[in-house]
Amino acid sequence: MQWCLDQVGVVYRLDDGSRIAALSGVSCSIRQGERVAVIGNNGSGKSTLARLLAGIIQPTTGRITHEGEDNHDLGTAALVLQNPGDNIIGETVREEIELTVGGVDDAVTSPRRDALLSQYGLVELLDRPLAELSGGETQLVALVCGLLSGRRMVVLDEPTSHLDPPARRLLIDHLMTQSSDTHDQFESTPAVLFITQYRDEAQYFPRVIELDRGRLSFDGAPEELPVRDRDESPDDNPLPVDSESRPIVVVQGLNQSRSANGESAAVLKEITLTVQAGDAIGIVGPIGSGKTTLGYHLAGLMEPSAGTVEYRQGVSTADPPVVLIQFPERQLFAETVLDDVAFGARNRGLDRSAAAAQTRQVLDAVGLPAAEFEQRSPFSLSGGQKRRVALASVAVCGATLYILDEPTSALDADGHAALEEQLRRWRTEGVAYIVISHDVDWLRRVTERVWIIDKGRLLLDAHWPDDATGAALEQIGFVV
């Protein structure tokens, strides 16, 4: 059984009537039970491919065929969106995972279901709401249910932007020893298309297919993967140390509890911290350990069950910091680029010009040439140059703290500089920033300072580079 692709081109008609080419003669075949990493820069039609592939939309040019016939079937492949939230249509993690194999024989899918639901670390969630889920929580829930769907393909978009380490290695390597070089095995197991911005994650794949600009630009093995002067990881560049020592914003005894059933669960526990003028910090757990509702408390946005956080000089309840959530989409609100971005500038005093033209400004600076996004509608826009759009909109509020939730995810290794520029402006003009990530190494470039969180609690508060950060993130199950 497979998959083909003859001359597959796409084309979206935009409200201005313009249009753009997503994908543009694309051919290629995939096999059930292949495992295929596809990679490309945002906005390449990577996207685009995962939902020809589901049958979500259909080619504007070509053909797609599954054993010879039109690929018309939304029932062919399983579609674990980027933004995992999407996916989601129940109100507990057991109701999501009833509705997905409610259609699947249960005689096969319960010891399967039950193995992955303990593997992931569901089974102790199967109660909570998903809208209490953290974002990591959220996309393991996604993820095992595109799994347990019993369709002949999964395609997943970006899966682990929001898994730790730990959970990424459970998930490729699952991926990998699932499937099978023989023949009745092999044709048994689903195909799975793995979308990553991540080489060093397509190269456990034994295929890999690379987009560029809407084109099949490379289908092969990893080892022959050209490799192009922006891939290659940028040599550290120390940030510069603002010397002044000046509190902004003091933690002290900071708790946060959610009831379930009836029961009170602690979700931060006795956290004390100062965030000091021109600090550059990096948070860093396993996946629920607290690092979002932690960054919430620091901008204001929750009220502690115990606990003080208070704003000392450059931050106050009228100029509180300023977030960058972890899903971008949910950020955006505008009809067009420009008017999304402008409005943190329009609320800074500046007038309808002087926004525009500071707005202008900051898109051309995250990779996203004014002239040609500023008109766009930020839904239009792929995963990664959403986050472009909501860094940008965020980067014109001058702030004197900003909070960045895993501001990395779906950003190619463009929107990676242009990331770690805007960074480094606001390091050298003394802005402080905290940066929560799962990426340890690129949190090691953009920031001083590292807190270490688990089960709710600070585990560690020290500069990088410190004897006691490697024991803690061996504790945590990250590897250094």
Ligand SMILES: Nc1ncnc2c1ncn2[C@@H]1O[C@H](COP(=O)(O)OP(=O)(O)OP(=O)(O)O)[C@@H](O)[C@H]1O
Given for the second form:
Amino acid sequence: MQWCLDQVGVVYRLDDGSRIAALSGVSCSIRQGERVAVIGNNGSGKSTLARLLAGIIQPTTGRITHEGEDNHDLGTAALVLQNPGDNIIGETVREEIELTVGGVDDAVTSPRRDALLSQYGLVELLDRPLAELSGGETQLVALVCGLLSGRRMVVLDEPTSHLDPPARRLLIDHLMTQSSDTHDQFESTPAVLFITQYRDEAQYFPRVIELDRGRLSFDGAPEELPVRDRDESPDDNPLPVDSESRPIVVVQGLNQSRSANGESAAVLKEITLTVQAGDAIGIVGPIGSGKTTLGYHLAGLMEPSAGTVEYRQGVSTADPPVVLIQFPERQLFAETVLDDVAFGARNRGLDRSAAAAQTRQVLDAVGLPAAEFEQRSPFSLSGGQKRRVALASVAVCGATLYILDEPTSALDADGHAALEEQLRRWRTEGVAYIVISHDVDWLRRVTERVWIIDKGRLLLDAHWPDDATGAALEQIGFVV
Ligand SMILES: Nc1ncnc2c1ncn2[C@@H]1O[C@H](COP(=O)(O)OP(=O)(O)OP(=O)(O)O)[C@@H](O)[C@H]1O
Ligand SMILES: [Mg+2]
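Which structure goes with the form predicted in complex with the ligand, now that we have seen the form predicted on its own?
Full assembly next; the chain just shown is listed first.
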């Protein structure tokens, strides 16, 4: 039983009539039960391949077949979309799971469903509204629904981009050892297509496919994958220009609660900390520990249940910190990339042509050449391209403090480099930034201090080389 792609090409048509070749001449086959990792730069065609296999789009040229028939059937493969929130249609986790397994014999599915829910820590979340879940929790729900779908293929589009290291390990181990536990309707296990930006994850898969600008550039065992020539470790923490301590945000006794079934549950507990001018701080913590909520409080976007967030020199409610949200696709709004990014520059008083000039410069810096991208609709871009637009649109805001929530997810190596370049620029300009990330090694390179959060509490506030960071990371299950 297999899927065959024969010289497949996909061309997208834009509103202005122009065309984009997202895939060209792709030929390969995938057998039932196979585990395949798909890698490739932003815009290389990975999500397009996912849509093809799920039967959502059809090839413009060539042919894709499943068991010899054209792959029109939407029921063959389950697709867990790149942006986990896009999968969600229910109100609560329980409802989402029921919608997923609806129609499949309950006696067969329920033991497997219960096992998966407890393995992925979702039992406590069952009655929570999906709209309230953290990014990582939402991703886990989308994943478990994909695994429970009982389809012949499960296509996971960057499924670990918001997971912490323990959840990431769990998923990969699970996919590698998976047998009949996630599958009931068919005799053999489903094929898994695992799209990722993390080459280290691809190493676990027996087969890796690489796409390069729409073409299949590699298909083989991970050991044979050519090494990328990019130097991945630029200089460590650059020194700030302004090393004298000057508090810009002071947080005291911050508590945040949410109501759950008529009772109050704590999201943040007694957080006290200070951000100094020019600080470069990383925030690390397990899925659902309160990182994004803390970021929102620092940006003045939430009212504390108790305690205070006070702005000092250079930061005010009129000139607040700027936040790059965890799913920055959601902050895109304009018809063109140019208008979207220029909005922030116009907002700080630049006239139209100065704002456009700055926008073009920033677009080039984030790896979206203005000449090619400025007239594109931001909504027609690939996942990583959208994130670059969002990064550009915060970078033009000229803030004193930036808060970036998992800014590396969905970015390829060039995107990482562009982001690091932006952080370096802020560092030399004395602009403070706070970065939330599960990628501890990367955070250590680009920040000077770290806040480790666990279950809403600040477990540690320390400079990176501090021995305590290793112990605290171990305590929260992050192996370094
Ligand atoms: N709906 C669309 N309309 C027009 N062009 C599109 C659309 N979706 C994707 N594209 C373009 O097709 C190409 C391939 O996009 P695709 O989303 O498949 O890439 P990707 O490899 O998944 O990238 P990423 O790593 O950024 O998620 C890109 O040039 C992108 O701009
Ligand atoms: Mg994609």
